[in-house]
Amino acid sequence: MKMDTVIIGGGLSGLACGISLAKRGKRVTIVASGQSTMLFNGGSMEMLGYVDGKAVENPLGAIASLPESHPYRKIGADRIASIAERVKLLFSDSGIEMTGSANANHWRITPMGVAKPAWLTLSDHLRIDNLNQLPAKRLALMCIRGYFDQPNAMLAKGLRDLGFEVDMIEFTTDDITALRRSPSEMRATSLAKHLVSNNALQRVADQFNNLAGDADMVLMPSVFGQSDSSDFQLLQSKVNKPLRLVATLPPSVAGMRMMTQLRHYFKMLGGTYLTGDTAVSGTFDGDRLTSVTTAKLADMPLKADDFVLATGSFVSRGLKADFERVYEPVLGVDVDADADPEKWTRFGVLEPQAYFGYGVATDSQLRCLKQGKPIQNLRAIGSVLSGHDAVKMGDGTGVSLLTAIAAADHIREKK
């Protein structure tokens, strides 16, 4: 069966684009190869964190200073403000409650206790609007006995450096002690599966109420709610102080939760999500892509009016490199990258790396280029795009979300 749109890649950008199209009645199929890099997401989305090494206060206002090659400039600063509002609505419609503004970054806390600029953060996670006006004076940092995916000492030091008074408090419950019999169970995702019953949450709440002392706020690792935020809300109702979560090292329950809710909403809208399949090639007719072949549907090419490439960067294998070139492996579209391999990297882990900015070449409407010419019905979105460095600029999730909706708009508006 021919679809309206086939999206290659089922991560954040692919789902955001798919949802935007499905809400307008389009028949959409997403080809998802496996786990998304959202498993590394700590519950926040960044639009633009840094420009020239300096933290950005107003992301929308700073977009004009970006180079023309940046994906935001291709979308257009005048359109980004309205698209940003639609991103918040998309999350809300999916059952994901996030807070934040595109006009003013707030600060999220990493598992290492470092404050970084953010655009949107899950409402149950700690966020700081102003580093000079902290949301609490004294924190009770609850440390789960036997849980090693949160470096508690580093987190506490980072919070103290920000100006908090921090009490590190180790706790456990019978439920958690039972999990410790198998070290492999002491991961955030495993804890989230077990800490779901009313009794289990009550035992955690009792520990918090007994141990928090005179703290203004209780802070604990994000190990609640793989499917939604109801477990956290129930726990908060049992704790007699404000309770907030902080990101853990991967795997991230918050990231898994968001992906689960986005996938559910996409399917509810009538979208088709092909899990565990991989696009391997495409068939072109002149300047149009006519079909995509996948590993599992080798004899049934996916045909559509429009296609979207949302395969991610090197981590997701949306881009690959050998000793001679950087290339896009599925459709063979053009890639912006230095021809000289010696320029791809620089010595030193903390040095800026050129390859972070490599990606698929597109025109002003995000259409992929092949041999320098745009493919009329193929657009690229998210981290597969060239023109930005998500590590240096803190714009990775923003590029994924904003280009996804912009591409969906181009598809709907095309004549």
The other form holds:
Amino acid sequence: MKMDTVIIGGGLSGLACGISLAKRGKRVTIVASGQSTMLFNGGSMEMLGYVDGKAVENPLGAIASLPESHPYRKIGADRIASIAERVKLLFSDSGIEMTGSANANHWRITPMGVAKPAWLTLSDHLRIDNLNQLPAKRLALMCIRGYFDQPNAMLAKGLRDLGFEVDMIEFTTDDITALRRSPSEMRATSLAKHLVSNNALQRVADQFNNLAGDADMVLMPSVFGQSDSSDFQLLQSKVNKPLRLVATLPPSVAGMRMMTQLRHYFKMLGGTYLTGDTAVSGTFDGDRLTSVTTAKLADMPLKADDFVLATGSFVSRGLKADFERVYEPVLGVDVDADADPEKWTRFGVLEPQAYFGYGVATDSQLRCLKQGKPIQNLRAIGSVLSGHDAVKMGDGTGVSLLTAIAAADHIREKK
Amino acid sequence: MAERMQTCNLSEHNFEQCTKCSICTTVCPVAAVTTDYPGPKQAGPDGERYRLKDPAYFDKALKLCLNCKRCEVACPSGVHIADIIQHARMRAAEGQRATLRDTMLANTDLLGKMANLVAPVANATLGLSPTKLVMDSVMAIDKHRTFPAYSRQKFTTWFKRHAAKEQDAYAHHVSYFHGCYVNYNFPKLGQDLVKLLNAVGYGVHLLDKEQCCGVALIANGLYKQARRQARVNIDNIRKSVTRDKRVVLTTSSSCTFNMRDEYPSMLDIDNADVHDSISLATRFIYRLVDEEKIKLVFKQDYKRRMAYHTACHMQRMGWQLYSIMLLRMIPGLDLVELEQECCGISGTYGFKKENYERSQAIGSVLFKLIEDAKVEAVTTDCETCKWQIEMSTGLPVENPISVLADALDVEATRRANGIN
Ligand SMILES: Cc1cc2nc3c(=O)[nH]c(=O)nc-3n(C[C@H](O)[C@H](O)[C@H](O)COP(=O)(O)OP(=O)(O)OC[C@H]3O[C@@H](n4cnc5c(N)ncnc54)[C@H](O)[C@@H]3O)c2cc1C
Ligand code: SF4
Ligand code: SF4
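Could you present the same protein in the form predicted in complex with its partner chain, rather than the form predicted on its own shown above?
Full assembly next; the chain just shown is listed first.
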């Protein structure tokens, strides 16, 4: 089976790259085993949040200060500005409404109530442009009875530390009470599936209108809109105060929604998305990859002119480690990692961990290296890349999106 | 060492591998529409822990599971969630008798055989309001359902009269497991397959004997009968593969999935020697084209816009690509690939009165996608999806094989493959 491009991994980076190529008429197939780390995403994209532990104000401006080995430096600061604009377009074309600027970070609020620098945030989620000018004075923080994936007390404390006045208000509706029959399954994604009908939303809105008191903004966990933002808009139309969502613990509704919308758009462009299949090996001919074999299409290698590795980091099994080495399991390409296992980790959950920066080694065009030599038609994008650290630097989703589009450009531009 | 720790640690259906991430629950179509069902995580690996302690923990809600396998496709840890649930149901059903209604629905071939003898009468009566009311109240088969029409002539009768003789003349040969649906309801699909394969130089043959694959028997708890029929099928498939050197093709994703994957996992039938020789026809044909062994030539004036729906079991096998790529070869076909959603019928599930509303609620997401796609017809590899989508959207639904046969320029294809 021959395509123009085969992408291994259907997370944020794989889809962004696939859309970019399909939009220009390429025949693209994405092999995607299971769900991606977008299920942990709180509704924001981060380009660059921290450098040397300090919050970044202007991510584009700060790129020059990054080490040469960072994926952004491989793309080049000047190109990043224009690619960043195309990312916004990619989202709006997919029906995802995001706001923000690559020249000025805003603040997103984590489920624990911590403000973190962000580049783009879903327009129905709480975002703060300026910590000295909060978007509301008094917040009604609506807490769903029996829902434990939102640590309300911590969230309220965090918001108060930022300067908000916060009223914590517990509420429920018949629909929500019914869900408590399986308490362990009372997750954001289940709520989102049951709070969809006009009536169910009306019951929520009635509670808000009764209970919100003199708050000037209503804040509630992000448990709406499994497929688009229409449920939120319907609810907002029924609530007589401005309404904003705040991220919950995973699984994240916002993340699922964005993945659904991107996947849908990719398919509308004629792309093929193979859900639930896993790439297991590749065949090389000299410095080229000729085909990739998957578990379910075992007898039919997928051939293509170009390949993209977008398999994510350790959690997604894009990288693996045993007791001796860190390796890339599908194609066996080179990995940047400390040879000495003693150096991989440090004791303490909150300590910076060296392994977060490990990943696949690439040249200046994001081509993977195998035994030190670039594979001409194989590029790596997203979390599988070395040289960045989503936790310490707040650059995870940014690296995924920007390298995805840069790689798509390289593929289109070559001779 | 790490690898060994992993392999020595394997539990039945991988249930110890569950990391409690809840991803399975996010894709379960039943949990999405009803709080009566606790969802795959709770019904599967979590509940299994309790059930292992004491079978009394069996929860009746487990019979709401569609066995659609979407949870298994989504699970990042390879837990065979739906298998766990089905096995729990199987253990709980031991010694219990299925109801008359369930037995009737499950025996798709028996129902077919009877109806076939009296097709015009059956079609008229099954569609008649008083009959429907009786079925609704006495049999608990929902009155909104229309039984698929029964054909006056069975596929096998047509085949023996009109096609069998010519088949030996071709250079290559395959066997065809037609299944109940093609035989009793829709012989045209079987005829389309014969037309298509003959045009590229393949003779089509029936198995010495075939019985209903039993997918509905398993779903309705009639395991003993399912096992009996599965043995007959695998014996006859084995004859075709080893004696006649013919692979066995199907045109239904559910029959295929059932015979390849559920026979060993649900019914303990060993099919390892023939497993790889059972294939969906689209997969077989695609690979012949891909390996440049055959050529397909399509009509110049063919023009249609259709949506492809990936049936849940098709996705579980991971084979939708074969059908999609084949369909994309038709120049005049504007194909929209739909997001994978469950249609809600799941074989006989949606026919039951107690499931009707849930079944339609599950399907509503898919019906909306189809409506938004602005197509004139839908194509899918599963016959029960076809009934459900036709009833719920009013659009015609065709198997990809029929779409291909319809678009095929038979004469030009025969010439291109050197057949006169
Ligand atoms: C817990 C957690 C929290 C995070 N929080 C944030 C955050 O708040 N903000 C932020 O900016 N970033 C965050 N990140 C990082 C962020 O998720 C990533 O930067 C980004 O979404 C990664 O996208 P990706 O496509 O590169 O990789 P992934 O999302 O990891 O996707 C890789 C995909 O490839 C698939 N795959 C792997 N191997 C194969 C194979 N062999 N064949 C087929 N498919 C395969 C996987 O199943 C997966 O679907 C977080 C990451 C984690 C793990
Ligand atoms: S998806 Fe798999 S690992 Fe996650 S809760 Fe379900 S069964 Fe467990
Ligand atoms: S098989 Fe389908 S219905 Fe059953 S638990 Fe899994 S996803 Fe839900």
